[in-house]
Amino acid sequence: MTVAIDRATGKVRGERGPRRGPLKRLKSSYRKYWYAYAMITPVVIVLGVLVLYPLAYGFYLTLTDANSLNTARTIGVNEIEATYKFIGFDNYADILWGPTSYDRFWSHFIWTIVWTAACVTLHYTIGLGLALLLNQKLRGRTFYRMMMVLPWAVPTFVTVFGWRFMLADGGIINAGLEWLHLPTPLWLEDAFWQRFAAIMVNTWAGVPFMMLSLLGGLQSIDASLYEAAEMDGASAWQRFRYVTLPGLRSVSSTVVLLGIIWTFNQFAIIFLLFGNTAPDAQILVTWAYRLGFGQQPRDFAQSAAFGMLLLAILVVFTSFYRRWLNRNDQQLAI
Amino acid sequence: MSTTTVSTPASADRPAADTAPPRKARRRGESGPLASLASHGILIAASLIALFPVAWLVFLSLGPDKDDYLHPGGIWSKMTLDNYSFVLQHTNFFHWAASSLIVSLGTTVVGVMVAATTGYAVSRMRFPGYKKFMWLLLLTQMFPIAVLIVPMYQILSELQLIDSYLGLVLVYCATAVPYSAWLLKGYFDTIPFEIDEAGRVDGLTPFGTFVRLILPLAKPGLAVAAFYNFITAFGEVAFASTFMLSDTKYTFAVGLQSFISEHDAQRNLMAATAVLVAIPASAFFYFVQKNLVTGLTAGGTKG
């Protein structure tokens, strides 16, 4: 691979040749790459504009006391300066360690952790188990797999409408389990049934997309691999674990780090489920949201504050993900 | 995968399977009547799982009063599709509607033409600085809302971009559009690199070989970067419901919330608003779904 994209961008041409001098190497370096670099500058400048500055700006917003009544504002014709001040990381200390900074971060985190791992676990491994079971030469299995992807192509908001109808109390999950004589939680009520609903509720809407990821990469190994095993007398486990796993590593790899974000990132599932009523089933992000808009005043710079700690435990996550695949000397798919 | 792969060739009559008493003979892929009776029951329970949410909704939606998806079994008796002709005819559905596309389609527009050069230009070149904008990349797909929403926020209402469907493009194409370079590299790595070589022979710079010769060929590719967009920004919550302010201009996401307030929960209504979101969403996104996860892990399924 290395070589044709060598050979693209024209190396041969530039391996002419001494080392020349610093100036020289430079202009050819230039001359080399300048098409590349023309040609990332309109995502490096919506990055810059869309992404870094807001980043900076709201970095610079966590050093200070900024909320709703003390930031600049419209009311009627009335302009009204910013009169928020600079604090310095008070807010970062107020938050890891401040009074009562348990029940406004740490028990969140813990929850988040929870959350992220059971729905990830739960994604994966109910995925894989639909995607072998679609695999097979099975009759009708296109119109299976056309019904379990129901939850990925219906929009989130309109599904979780649909579960909470279902959730209510009197809703038909609790009138099923009053018929079956067992007992009816309150779903959208009770702290731990409100964990449980909304751990239910997002393995039900990621599912789909885990489970057509893994049928992607099973329909990719190759079926001589499995023929071969076969004649050397491996047991279908066998099979399952020499073949069948490490040919599904770098898709496995890559829907686990994006399940994992996006799981840690849920927004939409738990704030339409739940809106501003459950405080104990709130993770990191939509906590942060409630501070920053759900809540008056608006705290703005807590809110921030929040959301730059989120970033800090993706980046570590991620960067400690990525050496670990490295060492098993894996590959990151996307 | 380095399995050592017997030599000898399968034979059509599978001698193999003969040489092995205990287990059955039945061709890989093919199972006993048993296990196949178990995949299908497990498979029909999977569907219905999958399934039942939305078809309950699309049943309430028939119930004519606000209560009815308490007790259920009397819609039966009374089903009517009053409610889909007032929200059609009596609510904001149309201007929902209208927002929603705009915001959609103009992410998607910008997403994609913007995306389309680095896509390739980080498929095909490795420059000084490669890894580490890749990496930049990766790490945009981490942002949670939080992290931007209130920067965003500040900004825009410092820019008079509130309750505009341009702030609301603009914060949606920073996600979509180093998702979209993203997934575009990947579609782009599975053309051949000996399409770039013929057209450099022929005397293309890489500016002509990426517009003449790959952009025509990455078609489906840019239209899977294009479908995710806009999926993305039509299922978008929470920017949407904190920077659009006036109901005219709500998009679906915060319009059916709205259906709900403190004092009133019109909960027929937004079942009937619900199912005719979810009608044409659905329809097109059975269309494009397999090239959707083809796209999305294009790269994966390779190695």
Given for the second form:
Amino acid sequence: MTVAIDRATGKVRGERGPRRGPLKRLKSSYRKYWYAYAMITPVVIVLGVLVLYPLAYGFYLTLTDANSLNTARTIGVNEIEATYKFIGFDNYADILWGPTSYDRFWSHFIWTIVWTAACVTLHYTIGLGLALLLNQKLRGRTFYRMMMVLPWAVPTFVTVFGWRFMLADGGIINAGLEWLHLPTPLWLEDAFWQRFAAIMVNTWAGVPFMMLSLLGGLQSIDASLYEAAEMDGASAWQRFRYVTLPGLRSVSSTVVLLGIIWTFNQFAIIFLLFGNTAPDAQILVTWAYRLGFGQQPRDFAQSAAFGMLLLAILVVFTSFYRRWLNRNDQQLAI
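Having seen the form predicted together with its partner chain, could you now give me the structure of the form predicted on its own?
Shown below: the chain alone.
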């Protein structure tokens, strides 16, 4: 075996030198990529101030019994110091296993899961149907697309207040039902119909985004695949199942994940539609707000603990969801 030796250094060519320490590697990386570090430094600072610090402080609050009565505050010229204490993980234990855990957490958790699953399912199915329709060659297709986007383009508070007026006892919806001699539900008062109304309003507001995303995915599918399938005698359902759905796989996985995260944390629609008047229709994020700002005394520690639990649930779900998608992609590749 021939070994090549560098005459200048006396070292064997291709032989690795001693591994440099982390500080030297950092200095070398900085000298080589100093411009990139300079570009991302402002972003890191902004994220640290707006995200990391509140997150760390919120986690610290979960380890205390902080509320509006024992935190530092100023009344007139008097400054009252904080008197809350460190209690460890007692807030998490009380939320998850305490004597009122079902009413305070689990009932809202179950409703949040139902709310998220129902809304995302309706978003996707209705959005896919509209995308398939608007992907056809129709007269006035551009006008229809613009009209379909309006519920998404209108500010959320305008949409919700409009629905709130329509769902009121004397609103247009109940007036229409009464004209048809049908029952007129108490949309904003009865617990079941409150939940039904919340899903209906969120579906109206969320379908356009799903439709636009899936429409873009449909337009990226090669038309020759449909032509080949049609020549092979595939029916419309077979073309949809074996060409359209696989072609939308990457887009669908992304928009469904985004839809789940957004719907799980959908604060505006529930809060603007009901405020604090519908405890049974509150999802976890609005219930956390109610604990921290909608009652007296305001329980900052428990509200922050709800926020940490929400973050943990979404992180775990996203991790499992991505692993499931990757495993399915590997099976399809085989």
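Because the structure is a prediction, the values reported are computed rather than measured. Basically, rigid core = biggest C-alpha set you can superpose within 1.5 Å across the two forms. Residue numbers count along the first chain shown, from 1.
Core-superposed comparison between the two forms: CA of residue 268 displaced by less than 2 Å. After superposing the rigid core, the Cα of residue 277 is displaced by less than 2 Å between the two forms.
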